[in-house]
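Form predicted on its own, single chain, as structure tokens, below.
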Amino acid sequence: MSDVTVIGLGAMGITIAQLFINQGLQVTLWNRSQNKAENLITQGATFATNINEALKASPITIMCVFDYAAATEIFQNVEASPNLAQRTLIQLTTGNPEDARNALLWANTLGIHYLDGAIQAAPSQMGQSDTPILLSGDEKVFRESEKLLEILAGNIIYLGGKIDAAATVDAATLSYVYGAMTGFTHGARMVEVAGLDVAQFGKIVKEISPSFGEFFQHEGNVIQSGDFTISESPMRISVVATERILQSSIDANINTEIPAFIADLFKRADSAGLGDKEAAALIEVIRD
């Protein structure tokens, strides 16, 4: 029996398998096309002939394929077998909360233990002390798999027994990332139109990011507490600031979709009487 099976040999799957091989583990692989496995096979990995053989080969299987549509198609080819009982499947394919819930139901019908996860790093960042992976599902199954997972990432974040927790938090963090990306590109356009150095702007953003990370951590604590008494940043400051960004964009004759949307949210918060609350009280508008 192998120590671990890896299903999916895209860039991330190959990296995952390589990290296990580097630790001296016996690794079984499965992918739709075997050619992607050739280099790993020369290093001692075994290629399974089908998905059923792959799942049976190891007590723990890591799956990381393109998307949940691909994962679901693979699931449909798995045949029920007593040999699958008590095996553990750790799904690291990015999906949404409903995907995670459906996958757990499928695993339960086959007697397979199931954990759902999300990798929040690029392949080149895997295996580092700060590499983050979100995991959720049965805690006993997680603890039994933890040592193996630590080969892939030093920052394993267990989010509890709700199977959809990892997918939910993954989507939430990506909401932050893409929100920041849209704001960044709008800011880059402001700098560009003014004839300033966009690369320098990027450097400034990098340098201020740690302090804003601490700020958002504080605002998360405020939201969790439900106490919006001013502690760091009054809402009224953000109301004025977002209106100023919008006006600056209008004056520069550039696209105003992003600042108009943001300014409107803060204006609505002010109109709702939240101006003298902590900035995190903006969530009251989002809740509505």
Ligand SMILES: NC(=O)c1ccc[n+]([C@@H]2O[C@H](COP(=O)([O-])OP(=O)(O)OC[C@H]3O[C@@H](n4cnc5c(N)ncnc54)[C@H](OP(=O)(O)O)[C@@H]3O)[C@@H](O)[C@H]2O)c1
The other form holds:
Amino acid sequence: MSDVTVIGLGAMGITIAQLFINQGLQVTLWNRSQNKAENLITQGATFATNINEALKASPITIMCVFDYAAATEIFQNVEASPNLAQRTLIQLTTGNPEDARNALLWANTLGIHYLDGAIQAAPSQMGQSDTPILLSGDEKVFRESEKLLEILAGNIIYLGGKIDAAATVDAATLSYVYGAMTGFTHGARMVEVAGLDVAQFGKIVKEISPSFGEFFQHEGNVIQSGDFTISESPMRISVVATERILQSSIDANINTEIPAFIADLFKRADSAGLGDKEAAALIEVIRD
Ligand SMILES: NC(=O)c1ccc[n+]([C@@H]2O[C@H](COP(=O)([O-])OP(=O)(O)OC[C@H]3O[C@@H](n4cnc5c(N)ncnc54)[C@H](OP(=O)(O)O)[C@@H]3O)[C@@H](O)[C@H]2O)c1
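Previous: the form predicted on its own; requested now: the form predicted together with the named molecule:
Zooming out: every chain and molecule, the one shown earlier first.
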């Protein structure tokens, strides 16, 4: 029996398998295209003949394929077998909450313990002390797998027993990232059209980002507490700031879709009487 099985040998799966091999673990591999395993096999890993053999080979299997459509295709080839009972499958393929719930149902029918996770790092960032991976599912199964997962990432964030928690928080994190990305891109256009240095703008954004991270952590605490008494940043400041960004964009004769959308949200917050609340009270507009 090997220590761990890795299913999926794309950029991320190969990195995962390599990190286990580097720790001297016996690793079993399975991938749709066997040729991707060649280098890992020369380092002592074993390639399983089929998906059932792969799952059977180790107490814990890590799966990391392109998406859940690929994962589901692989699941469909798993045959029910007493050999699979008590095996643990940790799904690190990125998916949505519904995917995680369906995968748990599938695993339950085969007696496989199932954890769902989301990697929040690139392959080159794996295995570091601060590499983040979100995990959710049965706590006992998680605790039994924790040591192995720590080889992949020093910052394992266990989100509790709800199987869809990792996928939900991963999507929520990406919502933040893409919100920032769209705002950044509009800002870059403002800088560009003014004939200023966009690279320098990027550097300024990098330098202010840690303190904005602190701010969002505070706003998260505010939303969780439900107490929107002004504690850091009054809503009315954001109302006028977002209106000013919109007006500046109109004056510069550039695309206004992004600032118009944002200014509208804050204007609605103001109209709803939230001007004298903490900025995080914007969630009241979104809850509506
Ligand atoms: N790379 C990143 O920066 C990064 C960061 C965070 C999270 N992730 C997540 O990690 C997961 C894997 O990413 P990756 O970068 O390793 O992707 P990738 O390099 O594109 O590899 C895709 C893997 O999925 C397999 N696959 C695709 N379709 C399949 C199918 N229909 N049946 C069976 N296997 C199939 C591929 O097998 P073949 O080799 O046979 O094609 C390969 O092993 C994704 O969910 C991604 O969102 C990646």
